[in-house]
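Take a look at this one chain, the form predicted alone, written out in C-alpha cells.
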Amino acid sequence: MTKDEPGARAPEAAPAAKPVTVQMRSPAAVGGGDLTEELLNSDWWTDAMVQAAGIPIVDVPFVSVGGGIGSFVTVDYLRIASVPPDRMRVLSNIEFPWKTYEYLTRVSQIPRGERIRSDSASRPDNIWGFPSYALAEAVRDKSLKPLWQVLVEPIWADYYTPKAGQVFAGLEREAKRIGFREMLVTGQVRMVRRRQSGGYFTILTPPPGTEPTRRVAYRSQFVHVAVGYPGLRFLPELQAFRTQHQDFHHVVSAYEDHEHVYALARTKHLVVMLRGGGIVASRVLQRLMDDRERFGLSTEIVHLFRTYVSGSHGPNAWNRRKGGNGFAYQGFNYPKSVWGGQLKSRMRKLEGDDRATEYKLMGGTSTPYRRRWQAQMREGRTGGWYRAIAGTVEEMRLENGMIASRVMISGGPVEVAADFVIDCTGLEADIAEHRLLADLLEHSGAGRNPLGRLNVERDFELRGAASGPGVIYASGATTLGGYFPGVDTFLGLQIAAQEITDDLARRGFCRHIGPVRSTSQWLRWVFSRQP
C-alpha cells in the first residue's frame, strides 16, 4: 500500500545516541565467522543466529552502503543535521566517494580539465548551491566569463557546466570537513537482512587479513543503499564478438579504459566505428575530432545511430525536444522542472503505468548542444572523414584484419569495416544482476517500480522492507522509475538526501535543517569548520 506524503507520518522515537560498539565472537560459536546455511536461507535474523555463526557484531544506528557520491551526499546532510560521525558508518569498496565517478568520466573522455554535464548550482559538496560553480570559477580565475555565460544561457551561449576537476576538489574539501574517513569502512557488502527485534544486519566482507573473521555484521536501525549502476552490459552482437574472439582490444566500451585507440590513431590511419547517440558518444566523437585537428591525423569516423534524429521531435507541439544530425539535444538529463517545478510535482502524484508513460515521454538518450563540435561535424561531413548512418548491426566478424559489421539500414544491408569499434550505448544490467540488490529483492520484501528498479516511497524509503522501527532507504540510479525522476544527477542525489534527512528528523534521529540551522551551517561551510 502506498503511503501518504511524508509529512503526514507521525514522529517515531529513535534510540539514544551511543558510540559504535563491537560485540566480539562468542567462544561457543560454531560458524567459523562466516555465513551459515541458516543465515543464507532466512529472511529474518536473530542476534543469536549471528552470534552462533561467530560473526562479530558492530552496533551503529545508521549504515550507508555504497560509498560513492550518493552515500557522501546523504551523510553530508546528516552531519549538517547534527549527527556525529560515531553514529554513522559508510561501507564501501572504494577509498573516496568520487573514485568511481572520476574513473567513468576519465575513460569516457571527460578528464579533470573538461566540463561535465551538470548545472552551475548543483554542488554535491555544498547543499546550499551558493556560491555556485560559475561564481567560484569566476572568483578563482578573476573573470566574468562564467557569470556572463550563466546569464545568457542557453540562447546566446551553451549551458554553463563545471570542470570535472573543480567538482572533485570541492568533494575532497567537504569530505575532510565532515570527517568522512572516520565513517568509512572498506570492504564488500554481501547482504542486508531484517532483524527480528527491529532494524537490520548488514554483512560486510572486509579486505583479506584485516579482520579475524571473514564477515562482520553491522547492526543498525537505519540502512541507506546507494550502490550506483548495477553493471554494464554489451549489445548481443558486441558481446558475442568479444567472447568468440577473446578480443577486448578492438571492440571496447566507452566506459572501459580505451586510450590505446587514440594513441594508435596518432601513429597510423584508422577507421573507427562509433555507436550511440548520448552524451558519452558526443564526448568520444569530440575527442576523435580534436585529436584529428590537433595532430593532423587522417582518422575516419563512421557513426552508427540506432535511431537517427533529424529534427525536433516529441508527442505534441508544446513538448518537443530539439534534435538534428542524429542527436537529440537537451542541456541536462531531464527538463529542469523535474528537480523543482511542475514535472516534479506531477510525478509525485502518478502511479504504475501512468508514471512509466511519463518517464517515456521525458526520458530518452540526449546530449547537450555544443557549438564547437557541431562545427567539427560539419567539417567532417564536408571532408568525407565523418559519416553518420542509421541502422542496426546484424553480424560482426573478423575479415582481413578488420572488424566487418553487417548493418541493416532502411535501404537494405550494408557492410562497414573498421579498425576499432567504440560502444557508447551504455546499456545497464538488470538490478537483479547486482548481488546485494538481488538479495534485497529475494529476502527483504523489496519490490520493483514501473521501470524495474527498486520501488521507493516519496521519501526514498524502500517499500516493503521495514523492520519494526527500522527503515531501509535507497537513492541513485537503482531507484529510477520512482516518484522523482532525476535520481542519477548531483541535484537529484541532494534532493533524495534531503528527503531522507527530513524523514529521519521526523523519526527523532537528527535535527531538522531549518532556516537558522541552515544559515549557521552554511557559515561553518564557508570557513571550513566541522558541522
Given for the second form:
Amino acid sequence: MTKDEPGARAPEAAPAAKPVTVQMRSPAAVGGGDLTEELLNSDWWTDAMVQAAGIPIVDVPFVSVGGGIGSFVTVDYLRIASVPPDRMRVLSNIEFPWKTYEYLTRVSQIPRGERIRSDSASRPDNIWGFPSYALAEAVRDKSLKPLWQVLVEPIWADYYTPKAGQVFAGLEREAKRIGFREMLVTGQVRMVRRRQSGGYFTILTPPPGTEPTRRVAYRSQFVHVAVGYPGLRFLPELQAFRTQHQDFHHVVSAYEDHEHVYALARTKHLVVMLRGGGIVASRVLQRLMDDRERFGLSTEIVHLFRTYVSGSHGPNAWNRRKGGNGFAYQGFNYPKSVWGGQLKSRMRKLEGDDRATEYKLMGGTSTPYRRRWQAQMREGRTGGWYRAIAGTVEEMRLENGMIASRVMISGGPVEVAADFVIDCTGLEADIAEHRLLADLLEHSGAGRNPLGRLNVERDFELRGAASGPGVIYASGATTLGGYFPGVDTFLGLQIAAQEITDDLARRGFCRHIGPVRSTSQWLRWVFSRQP
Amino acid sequence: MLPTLAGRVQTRVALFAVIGGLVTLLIAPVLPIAAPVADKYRDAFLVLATVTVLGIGWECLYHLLMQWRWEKDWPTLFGLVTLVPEGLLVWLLLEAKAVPGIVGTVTAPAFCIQFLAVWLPVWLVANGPMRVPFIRWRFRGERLM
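I would like to compare: after the form predicted alone, may I see the structure of the form predicted together with the partner chain?
Below: every chain and molecule of the assembly, starting with the one above.
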C-alpha cells in the first residue's frame, strides 16, 4: 500500500470540468478488466495503472455514488444550477431513487397511503419547498384541511406530514423533468480512489453481462457519496438468538418484511413484544392496534423500553422535551430548528466533544405525539392488552414454541413470553461495515467525526480526501455527527445539496443560484419544463 | 418558521419595507382619512415606519419567548396572532399622539385597513413565496445577509 499526501505531487492534468467529455475507452489489451493487486493496494492511482489492468475509463466531471434520495436531490440542485445531464453520472444499484426508501417505509408500516414523518416544506422534489406538500394537497383535494393543520400545528393539531405516495409521485415527476434516467448507470460501486494527477477513479461493477469487462472506472474531478445507512444492526441479544436458533421468523426487524406476524395475528391470539421507542415502534404499534380494531383481534402487545421516559425531560426550562408513557415526544428526528434556526446556527460553530455533547442533548430516540396513537394506547392500557415495561433483556430462549425473555426491571427479573419479537430499535451498523466507506477510510484519506461517521466540512467536503482540484463530498446518514445534525432527512439532504452546489459554483463547475435564477427556475418547475 | 434573532429582524425590516411599502403606496390615497393625498401618504408611511421600528423590539421579545420551546421554532399561527398586540400598541401610541410627525388624524378604520393590508401579505409571503427567490433564507435562520 502506498501512502502519499495530496500535496506531495503537483497536479498535472485533472479531468477538466469543461468541456464535457463522456467517452468510453477500449480496454487495454494487457489486463483482464478487473482490479489488480497493484490497484487494490495503492492509495493513489495513475491512468496507466488503470489502463494496464484493462479497465475501461469513462470521463465525466461529476459522479454521485448511491442513487437514492441523497444523490437525487444533489443532481437536482446541480441541474437547476445549470449543469447538463451529460456532465453527471449517478452510479447506483437501484433503478429509481426512492426504491430503497419506499421499501423501508413500506415494511416499517408506512405504505403509500400513510403519512411519513416529514415537514410540509421538506420536498425532495422541489428545492424551494414551495408550494409545500400541504398547499399542493389542498389544491389537489380542493380542501382547506391541510392548510388549517399547518396553520394551527403543533399546538392545536399534530404536525402536518405528507403521505408517502404524494412524495413518490413528486419524485417521479421531478426525475423525469431533470432527466435522471439519462444520468443513471446501474451497478455496484466498489471503491473511490484518488488519482495522482488530480480527481478520482470510481470503480463500478456493472450487472453481469452488460459490459465486456468486470469493472468500469469513472474518472472525475468531483465525487459525491450518498450511500445511505451503512447497514442495519440487531440488538445483541436478538442477534444472538437468531444466530443460535437460526430463527428468522419469530424474531424480526421492523425494517425487514414481517407481514407474516400480522397475517398470523388474524388467525389466532398472539402476544407480540416490541423493542424500541422511536417512530418505527409507533408505526408497528399502530398497525397492530389498527388490525386489532379492524378485524376484532385479541393481539396482546408487550412494549419493552430500554430507556423509559415518564415525562418532560431536559437539563433546564429552555431545553425540555415532552415525554410520557415511555416515549420522548418530538415532531421530527431532531428539534425543528436544526434545519434552519438557532440550533443549526449553534451546531455549525461547535467542534469535537462540544458537538458530541450537543448531539447527545438533542438526540436520542423520539416519536411524534399523535392524537390517534395516544387514544389507541390509552384504550390498550385500559383494556389490559397493551403493556409497557422498562428494562433490559438478560436472556432469551424458546419454550413451547414461544420466546421467553428474562427481563431485568427495576424490581428484579421478570419472565415475558411472546409469540413474536419485533425489533424496532433501528440500530445502525458502523460505517466501516460498508465496503465503499471502509475503503474510503483505509485508502482515500477520509476520517471520522466525533460520532464516528464520515468527517465532513461545513460544505460537506470529505475532510482529508482532496485530490488536486478534486473533491469528494458526502451527505446523508454516513455523515451524522458533523456541523449539521439533520443529515439523514429529506430537508437535511437538500441542505447538504445546497452547500455542495454553492461550493461547486465557487469552483466554477456550475452557476450560482441567485434570486433571479432561483425564481426563473422555480417557474420552470411549476410548468414542468426542463431546468 | 425557524428564525434566529438576526433573521427575525432582517426579515421583518425587509418585508415591511418592500411589501409594506408597496401596499402603502397603493392604498394610502383611498384610506378613509379626511386629508390631502400628500398628508395621507405621509401619515400612512409614518404608521408603517412605526410598526417596523417597534417590530424590532417585538422580535426580541418573541425570540426570548421562543427559548421555552424545545423545537426553537415559531409556529405559523404565532406569526399571525402577534398582529393583535402589535396593532394595539401602535393604535394606542397613535391615540396618545406619541407617534412623531403625524399631521392628520388617523382614524380607526384607516389604521385597521392599512395595518391588515400590510400584515397579512407580509405573513403570507414569509410563509412560502419568500423561499422562491431566496433559497438559502430558510436554512440560515431567515437571515438575508
